[in-house]
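Heads up, the chain below is alone and in the form predicted alone; it's given as structure tokens.
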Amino acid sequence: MNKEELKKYLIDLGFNVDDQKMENIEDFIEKTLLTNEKFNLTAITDIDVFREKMVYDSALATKDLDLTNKKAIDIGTGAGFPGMIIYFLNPEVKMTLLDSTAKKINYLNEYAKERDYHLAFAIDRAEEYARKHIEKYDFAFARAVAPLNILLEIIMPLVKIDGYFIALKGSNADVELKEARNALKKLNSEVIEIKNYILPESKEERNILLIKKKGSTNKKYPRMYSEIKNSPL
């Protein structure tokens, strides 16, 4: 996918994509790209594969969202994926990029103040982060972090009553929401909407999920990040 045809994709998913906001996406992957020489960032190398599984799949996660004034989080945002491309479509949202790795986030806080982007950071483990930020985000979105039973636990505190949990899954997405049955119930949560999209070249199907929560979390929630690997609600 070349930066033309990644363009058109962009608009034809609805977004209003003019030349700086292009710019800005393709300066964006040229540096992800050679900072990944220096430490690992991605195992996706090729330019043309990138602009496909990660900008364009990232894209998916709002589209039909208005995010305009909205608190929302990327948690476990690795290079700044979805991050960083919500931001780039939706310059109005007040987004933070968490990550547990120290060099990821500093290296995208960096990026991010030589270009006066206007984006929160933090480092720290997502469980205990939430636990310090209950219900403060009216969006959370995840990509490719963990199953969803255990992301639940991790993400539904952070999100405000009535606010949204957007996980970016692929072709297991029917099996993870089986397994994740009663997290969704017990942290009072309902997926209300799932979007199917086949990636335009690769043919790789992704599903996107809206999450809504309905009520407030059980303060116990979330544990040690222990005790929800070996015993998902």
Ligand code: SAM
Contents of the next structure:
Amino acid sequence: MNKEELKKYLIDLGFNVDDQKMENIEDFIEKTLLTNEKFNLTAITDIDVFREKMVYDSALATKDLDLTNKKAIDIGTGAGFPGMIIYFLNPEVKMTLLDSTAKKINYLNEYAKERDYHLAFAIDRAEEYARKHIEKYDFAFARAVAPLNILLEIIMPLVKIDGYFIALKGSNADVELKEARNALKKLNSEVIEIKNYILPESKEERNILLIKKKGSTNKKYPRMYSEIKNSPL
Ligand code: SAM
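Alternative state: the form predicted in complex with this ligand, after the form predicted alone:
Whole complex next, starting from this chain.
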């Protein structure tokens, strides 16, 4: 999709997208693609495909959500997806972008400073960070980081009671959900909505899972990553 089409699709989703916002998004796309060779930030290098599968895809995560003054975190943000796009579309959000790879976070931090964007950054393993920031976030997001049962243990401790984890998933969301039933129960969490989308050009399927934290998380979670991975909940 070209720039004009992206703008139209974002407006169709209900976002308020003026020329300045669109310029900021386009600048970020160009910067990401230019920096890609150095940092290996993304596998998608065609700008038209990038707009659909990185930007529009990320935007789906916050359709109809009010993030004004809410504390949010993007776990495993990589080159800034979905976190940067969520910030562009919801500038009143208090967004933290976290990744364990220092070079990715340093690059994003530098970019945000140059443009005076109000974003926070963390270089850490998500499970370590979660132990230090228990129940601090209204919303947590993650895209292409790990299967749902693993993500839940890492992410739900960070989320406030009555807060949400928004998982950006593809066409295998139902399989991941089945495998995450036990984790949801153990972590006092419930899937309250699954929003199904078909991307407008590639026609690929996307599923946005809204997972609500209903009660506090047992202090034994998250376990060490090796344990989480070897025996997921
Ligand atoms: N979310 C981005 C996207 O959709 O383009 C990046 C996806 S990339 C495939 C996965 C990212 O998650 C990598 O940048 C990796 O460093 C990060 N990651 C994986 N496990 C993590 C963990 N336990 N804590 C922090 N970051 C993690």
